[in-house]
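So this first bit is one chain, no partners, the form predicted on its own, shown in C-alpha cells.
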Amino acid sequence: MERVLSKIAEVTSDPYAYVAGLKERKNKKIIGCFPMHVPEEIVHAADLIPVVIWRGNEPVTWGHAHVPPYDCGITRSFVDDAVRGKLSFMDGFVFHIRQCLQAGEFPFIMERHFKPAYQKILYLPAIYPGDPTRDFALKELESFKTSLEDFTGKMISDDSLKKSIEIYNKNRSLMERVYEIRRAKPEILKAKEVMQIVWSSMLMPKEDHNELLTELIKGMEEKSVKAQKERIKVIPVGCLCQTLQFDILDLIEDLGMIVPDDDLYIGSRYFANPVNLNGNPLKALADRYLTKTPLCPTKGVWDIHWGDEAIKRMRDNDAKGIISVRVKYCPPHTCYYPDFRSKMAEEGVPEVMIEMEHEIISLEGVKTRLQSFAETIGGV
C-alpha cells in the first residue's frame, strides 16, 4: 500500500511535470479534456493520451487579463496556465461547453493566445425525455470521433473503441472496489489519499493506473485496521469539476470526523456507471452520458432530486451528516443549492455548506463552521 500511495502522491503533487514526462515516455500526444463529461475512451482509442484538466497550483496572475475574477477557480486557473505557457506540453483540448457558461470562453481564448494543434468543442445535450436527445448526443460523439481521426490521420475502429472502453471499465471496477473496502474500513485511507487516488486516474494512462489499483486493493484487503468509534461519519457532497483542497479534507478529520464515502466529482462521481458494451460502442458511450444518476446540475435533470441521492448515500454509510462543498462562482451548483438545502431541512438531515475558492488565504472561517457542525452532530 505504501509504495502505491507514494507513487500516487508523486503524480498528483506536480501534475505538470508528470504529464509532460508522460508525453516523452509514451511518445504519444496529450489531449486535455475539460471536466466533467468528455468521453475519454474515444481519445484513448485514437492512440492519444487523455488527461482531465486540473485546477492549477498557483494564484491566478495573467489569467485575469482574459477572464473575469468572478469565474470559478478551475476556469481562471486553466486560462492562467494556458496563457503563461504552463500547458505547452498539451497537443490539444476538448471542451464540453454546454455544461458551463464559463467554459464557453475557452475556445476563443485558446485560439487567440495558445493555438493548440487540436481543439474540439463538444456540445452534449441536457437530458430530456425522448429519442431526439439521444440522437443529438450520438451525433456529437460521432463528430468528436471524426475530428480525432482527422487530427491523427487514423481511423478509430469499433474494435479499438471497445478495447478502450474495456480498459476504462476495468478502472471503474477497481475504483469501486477501493471504495467498497473504504466503506467497510473507513480508517484505512485518509480522505486526502482517496482524492489523490481518483485524481491520479485522471492523469495516468488507465492501463498503468489499473496496475497500481490492483496492487493497492490487495494491500487494502490484507490490512486490518482498528475502528475508531468516536469518529463521526460524514459525507462530502458537491465540488463539481475540481479538486477539493487537501487542507480542508485534513481539517474534517482533525475535527473528529471521518469520510467513509463521498459524492464528489474527483471522487465517486468520476468512475460511476460502467459503459454497457452491447452493440455500437458510440451508442454505449452516449447511453452512459444520458444516465441520470449520479445527478449532475449541469445535465438539466428535473425528475430526480440530488438531495434524495445524498441522503441515501449518507444513510447507507450510517453517517450522521452531509458537508456540502460549493465552489465559489459555480452557477450550476449555486443555483441548485437552495433546493438541496430545503430537502435537508425537510428530512431533518444535518448539513453544513462550506465554500471554497482557488486562492485560500485563511481556513479559519471554514474551521469554525466545521467545528460547530461536528459538535452539533456529535450529540445526535
The other form holds:
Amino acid sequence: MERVLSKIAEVTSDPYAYVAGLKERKNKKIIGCFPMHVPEEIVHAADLIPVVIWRGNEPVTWGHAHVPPYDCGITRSFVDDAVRGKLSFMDGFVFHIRQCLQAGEFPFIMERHFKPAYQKILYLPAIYPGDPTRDFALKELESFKTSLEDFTGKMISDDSLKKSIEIYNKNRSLMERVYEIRRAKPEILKAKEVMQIVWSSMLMPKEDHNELLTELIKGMEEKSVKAQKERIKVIPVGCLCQTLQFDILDLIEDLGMIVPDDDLYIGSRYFANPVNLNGNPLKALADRYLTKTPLCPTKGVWDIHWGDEAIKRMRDNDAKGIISVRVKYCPPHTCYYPDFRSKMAEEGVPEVMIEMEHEIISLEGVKTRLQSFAETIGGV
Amino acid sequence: MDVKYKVNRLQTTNEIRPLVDKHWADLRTAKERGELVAWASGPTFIFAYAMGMKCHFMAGYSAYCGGIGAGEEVLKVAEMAGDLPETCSYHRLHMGMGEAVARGIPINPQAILPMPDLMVAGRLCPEMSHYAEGLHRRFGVRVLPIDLPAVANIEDMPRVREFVYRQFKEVVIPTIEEVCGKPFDYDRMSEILSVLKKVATLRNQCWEFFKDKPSRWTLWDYGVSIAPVFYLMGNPAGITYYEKLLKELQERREKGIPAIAPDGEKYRLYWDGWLPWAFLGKFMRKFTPHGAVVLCGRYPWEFFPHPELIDPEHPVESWADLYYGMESHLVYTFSPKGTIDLIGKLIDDYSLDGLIMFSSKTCRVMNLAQPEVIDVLDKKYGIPGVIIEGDMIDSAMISDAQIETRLQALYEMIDSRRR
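Same protein, different condition: the form predicted on its own was shown, now please give the form predicted in complex with the partner chain.
Let us now look at the entire complex, which starts with that chain.
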C-alpha cells in the first residue's frame, strides 16, 4: 500500500515530468483532454494517450496577457502553462466548449500560441428533452472519432473502442472499490491521498493505474485501522474541473473532521457510471454523458436537485455536514450555489462554503470558517 | 482639449422610449387580460410571438431595468437572496425581481414582470441555462430549453444548424402548441419576419451614415434603437421609427450636421461586447470631451446585418439559417475567429481609429480571447485597442479611474500613430 501511495504521490507531485516521461516511455502521442466530460476512451482507442488537463503548480504570470483575472483557476493556469511552453510534450487537445464559456477561449489561444498537431472542439449538448439532444451527442462523438482517425491515419474499430471502454470500466470499478473501503474505514487514507489517487488516474494510462489500484485495494482490505469515533464525518462537494489545494483537505482533517466520501470532480464524480458494453460503443459513451447523475451543473439538468443528491450522500455516510468547495469564477457552480444552500437550510443540513482560487489568498480565512463549522456540527 | 465637443442629440431617438415602455407595460398587464406570458433567452421569443403570447427577452429586460435606473435595487434583492456578486448580472436581475415579488420587497414597479406560463430558454451561452434552471427551482417556472451552441469553427456550422433546426421543429413548436392549445401559427411567424426584414433594411440604410466623416450619429444612438430589430420584432411601429430616423440622418447629411459639435469626431472607435446599459450616459461623458465617437460594435451588429437573407416564406428554416447558415451565421461572432472577421470588416467599412473591448466581469460570452483579438487586429490593420473592464448593469464592477486611464491610453496610441 505504501509503495502504491508513494508512486501516486510521485506522479501527482510533478505531472509535467510524469506525462513528458510517459510519452517517451510509451512512444505514443499525448492528447490533453480539458475537464470534465471528454470521453477519453475514444482517444485511448486511437492508440494515443489521453491525459486530463490539470491546474498548474505555479502562480499565473504570462497567462495574464491572454485571459482576464476573472476567469477561474484552471482556465488561467492552463493558458499560462501553454503559453510558457510548459505543456510542450502534448501533441493535441480536446475542448468541450459548451460546458462553460471560459473553455471557448482555448481553441483560439492554442492555435495562435501552441499550434498543436491535433485539436478538436466538442459541442456536447445540455441534457434537454427530445431526440435531437441524444442524436446530436452521438454525432459529436462520431465527429470526434473521425477527427482522431484523420490524425492517426488509422480507423478505430468498434472492437478496439469496446476494449478501451473495458479498461476504463475496470478503472471505474476499482476506484469504486477504493471508495467503498474508505467509506467503511475512513481513517485508512487521508483525503489528500484519495484526491491524489483519482488525479493519478487522470494522468496515467489506465492499464498502469489499474495495476496500482489492484495492489492498493489488496493492501486496504488487509489493513486494519482504529476507528476515531470522535472525528466528525463531512462530505466535500463541488470543486469542478480542478484539484482542491491539498492544504485545505489537510486543514479539514486537522480540525477534527474526516472525509468518508466526496462529491468532487477529482473524486467520486470522475469515475461514476460505467459505460454499457452492449451494442454500439459510441452510443454507449453518449449515454454515459447524457446520464443526469451525479448532477453536474454544466449539463443543464433541472429535474434533479444537486442538494438532494448531496444530502443523500451525506446521510448514506452518516456524515454530519457538507463543505461546499466553490472555485472562484466558476459560473456553473456559482449560479447553482444559492439554490444548493437554500436546500441545505430547508433540510436543516449544516453546510459551509469555502471559496477556492488558484493562488491561495489566505489559508487563515479558510481555517476560521472551517473551524467554526466544525464547532457547529459538534467537532473539536 | 482645446475644442469643446458637444453631442448633437437626435430627435427621433426620443421616440423609442414610448415604444419600449408600451412593450413592457403590455407584458406587465398581460395576465390581467387573460393572455399567456412567456419569457425568453436567446433568439427564441419569435416562437412565442408567433402564437400571440406576450414575451419578455432576457437581455432586453436587463437593458430596460438598467435604462429605467432599477438595476441597483433589483441586484440588491438578489444579493439578499443569496446570489453571489460574480454571477451574471442579467441572471441576478431576474432572480432579484422574482425574489422581490415572492418576498413582497418593494422595487420599482416598472421592473416587475408576471411570472411566465412558459420560459423559452435558449442556451446561447451556458449561463442562460443556469438562470432558467434557477427560475425553475425557485419559482416553479415551466421551462422549454433549447440548446443553441455558439460555434467556434465555421466548418462545424452545418451539423450544429441541423441540431438547432430539429429542436425548433421537434421540441419548441410542439411544446408551444401544447401550452397555447392551438397549432403553431407559421403565417404569423412569416409576418413577423417580413416586418423584421423591412426594419433591418431601413436600419442598414441608417448604418451608412456612420461611414460619413464626420459621422452623423453614434453607436449609443443606435444602441437605444435596437429594440425594433429584436424584441419589438414584428411591430410595424419599428418601420415608422426607422423611416423617421433615416430621414433625420439624411437631413443631417444635407445640412452638414455631425454627431458631435462643433465639427465632428477626432477619434472613430469600435465597441466590443455588451453595451453598458446602465451606464450609457456615463460612457458618453467619457468619450465626448475627447472628441471620441463610438460608431459600431459586435453586439449591436448581431441583429440581422443581412436582411436580404431573411426569408419569410420559410420562417423556421430561415430562423435557423440566420443563426447557423453558411451565409448568415450570427452565432459565429461569439467566437474569437468570428469576432476578428467581423471587426476586420468594420475597420474597413467605417474607417476606424481604435478599438474598445468592453470586458464584462460577470458575463463572459463576449470576452473570449479579447487580448488575442486586439493583437491580431493591431498586427493586421495597425489599429490599437484597449480592454476596459466593467459590467452591463452592476455599478460595483465599474471603476471610473481604470476606464479613464485606458481610454486615455487609447487616445494617445491613436495620436502617436498619426504622428
